[in-house]
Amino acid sequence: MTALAAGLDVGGTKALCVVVDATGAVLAEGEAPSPRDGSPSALEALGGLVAGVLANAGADTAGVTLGVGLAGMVADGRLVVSPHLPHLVGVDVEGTLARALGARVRGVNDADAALAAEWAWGSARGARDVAMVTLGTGIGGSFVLDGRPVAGRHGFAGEIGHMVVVPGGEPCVCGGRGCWERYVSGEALTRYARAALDEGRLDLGDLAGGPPTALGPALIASARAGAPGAAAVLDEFAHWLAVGLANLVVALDLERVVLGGGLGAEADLYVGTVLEDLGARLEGAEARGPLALGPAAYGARAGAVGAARLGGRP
């Protein structure tokens, strides 16, 4: 990496945009709501951000790395499959922030970034096998086995958003059903919340009527006043995050698992339950000793800041 960069972080809500130097330590932030569609102007609006950011870190786009993190199936730098980002699919992001800022830009996967991040800076920092996985609108995923990063035949592994934990379940953007992230997600926070508030295992006062996105911040909120009503809710969302855990590390026998995304940041509040659930469903849970599982050092900036660090490399 050069001894500035910026990394972009597009997800399927907000695109967080970073500056940081040579060791990690990030220099300046600011976020953006992510395009709506792949137009140069909605791309061009995001370079706006970039030099936005830039600026505020004393710095030009001239001579600066640009890292742009995205959220699904990257190849030759752009999406060619993405659920949460549909309208990015096949668009040269790449190409226009380039022309845009006179920068150079690479585009890369957004929970690759997240794990570039935490490996060299973050909380997997000497870890052998470790995955990160990224809980936010979707679920992404990026694997270090044997002290290698892990990329797949078609540079898509990780995608373990989409591994099928309930046959015929609840139907997935992708096209599937039952897919992990339908249960482990924003989304499926807010779902689990609207259902314990109907069902009167719930009670978040006037914050209960407001916007659905409002739900969930609301839900972690009242978890960390103490609220048990707040605190069973989170234990379904654990319990299901433990589901797919268990078949990640049976699989491919981790040592360590980052939580990243904005959901992530918050696992302090559900991270003893996992460990609890999954001590008792992993097949050979005390030959294995204890799984390391906490959230990311950078929390909901990993992606971004790996993206920087990904964009210097060639």
The other form holds:
There are 2 protein chains.
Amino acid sequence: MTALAAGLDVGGTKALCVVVDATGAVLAEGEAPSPRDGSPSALEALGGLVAGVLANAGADTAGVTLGVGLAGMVADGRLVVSPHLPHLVGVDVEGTLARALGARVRGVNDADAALAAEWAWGSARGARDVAMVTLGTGIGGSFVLDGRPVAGRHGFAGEIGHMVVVPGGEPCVCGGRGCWERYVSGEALTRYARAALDEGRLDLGDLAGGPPTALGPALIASARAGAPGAAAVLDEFAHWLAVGLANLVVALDLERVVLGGGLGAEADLYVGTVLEDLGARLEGAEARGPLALGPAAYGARAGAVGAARLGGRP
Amino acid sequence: MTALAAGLDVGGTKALCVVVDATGAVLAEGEAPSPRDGSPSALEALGGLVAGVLANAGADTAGVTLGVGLAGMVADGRLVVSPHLPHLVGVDVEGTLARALGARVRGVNDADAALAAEWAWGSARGARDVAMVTLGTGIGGSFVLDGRPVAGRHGFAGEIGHMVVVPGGEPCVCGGRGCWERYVSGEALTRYARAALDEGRLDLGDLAGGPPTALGPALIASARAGAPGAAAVLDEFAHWLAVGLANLVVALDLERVVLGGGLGAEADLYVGTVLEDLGARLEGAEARGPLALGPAAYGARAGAVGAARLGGRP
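Could I have the structure of this protein in the form predicted together with another copy of the chain, to go alongside the form predicted on its own above?
Every chain and every other molecule in the complex is listed next, the one we just looked at coming first.
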């Protein structure tokens, strides 16, 4: 029998659970809304999601390992700082889920998890110097350098969304200003689309209606349909993505960057523009050779799959 | 008898040579102007400097190891990209000096060398997650993360002077714009001092005369004498230093940053301002604890001492 492991990726809006085997194959998956608070009942609802997905994979909950990917700074398995999941900061997600499921549970950073999946089984397989950059509500990051995952002093390495790219720029949920994620995230894309609509540079037709959160997906759909105004808005997004990626490449001499999260899965729409911009921008570009840049092989499931992988680790 | 090693740090204006023993003690040192071109005779003059310093230390040149620290991107012992030493790009410094001296010679990045010295014997001793940031003509960088020096894909990791902090900002010698070193370097300090003089915010008295390159040292002397206008100019420098350091700390979760180069040796003048600025700026500052920030124990000699250390390594 193959050893199975469960992974849970708790994002700002939804939680995704997968069960994987020892080769990284996804045997079952399911999703539910993210907990709205840190109460035991909200966490037990997550436990119910995990139990259901395990049952669908034909696995017992008792004795299984569960990794939980959390967006923010994680120490000793708990969120200690999290602009995007503030209600889970300090909450004992590990203990609550362990008791609810009878499983061994480990909390990890969501981007560390996504990189673990891609490094073991996906787009970063065999890479020596690689960054995971997750593009969603915010930006998450994780590095493998010289063939080893990087933890840092407290395990917080990779909080790249809060590198400042515009000193004194847009206010950020972290309390700072001009953070990279203010310019490269779902919210930023919505902002660029809104400005283009208002200035008449973009026509989304019927797609322009609905709530503000629908604007990003509408823009993506419009770009896939070949609308030139939409492509120009994505170029703006790509430009800001290139600014931060260039900083990571010069600082860390990366060979590869894997784009995760919901917007990472759309990378084919903008990755060409990013690479052009990078080529013009990088110190010593000619000596570095091309950067391998593309989406996660697991797409938006990378965090959950990697959480499953890390959950079983000592 | 103690094993001795020679180190040579080739900077933009001068070359410093040291001979160290196995405990990192400097037994002899000397300096000379940097080579103005990459000709064999210019390099042989460097060889003469090394031979003289070795003789002063009572050591033979034959069979000694010599490390040569070079400012720029170094691959296989040679500079491949160097905005500050363009005439040495592609030049076989190793081979020429090896033949001239009968020594084993190894070319390394100057900031990697400085960190090697500080990590073994100086301010970074025992640190697990530490960056060297050399502040001189430009900014050099090098990292130890999770207890291991970081090389990156080609050994170019640490080119942090060319992280962009102001997109579209000041033109840089690398061909880009808005690079960190345009805002935190000797040239930047001179620019800030010049603007303050022109706007009447600074009075350097007799010190204001002389060539533009004398303005930075005059400002430092004036700040040491307690002139308030000079302190304000250093605050501007400190602010920009904090911008880039914050980016490194969030990305890499550093515990310590060692400031090298000529301006690093003046760190006591501005490090308090940098730490205040960092505390207000860092995502999750309260969970990170204080950053240890201070000058290299070897001061401006760290690069030469570390080159000696790395020169003897396989």
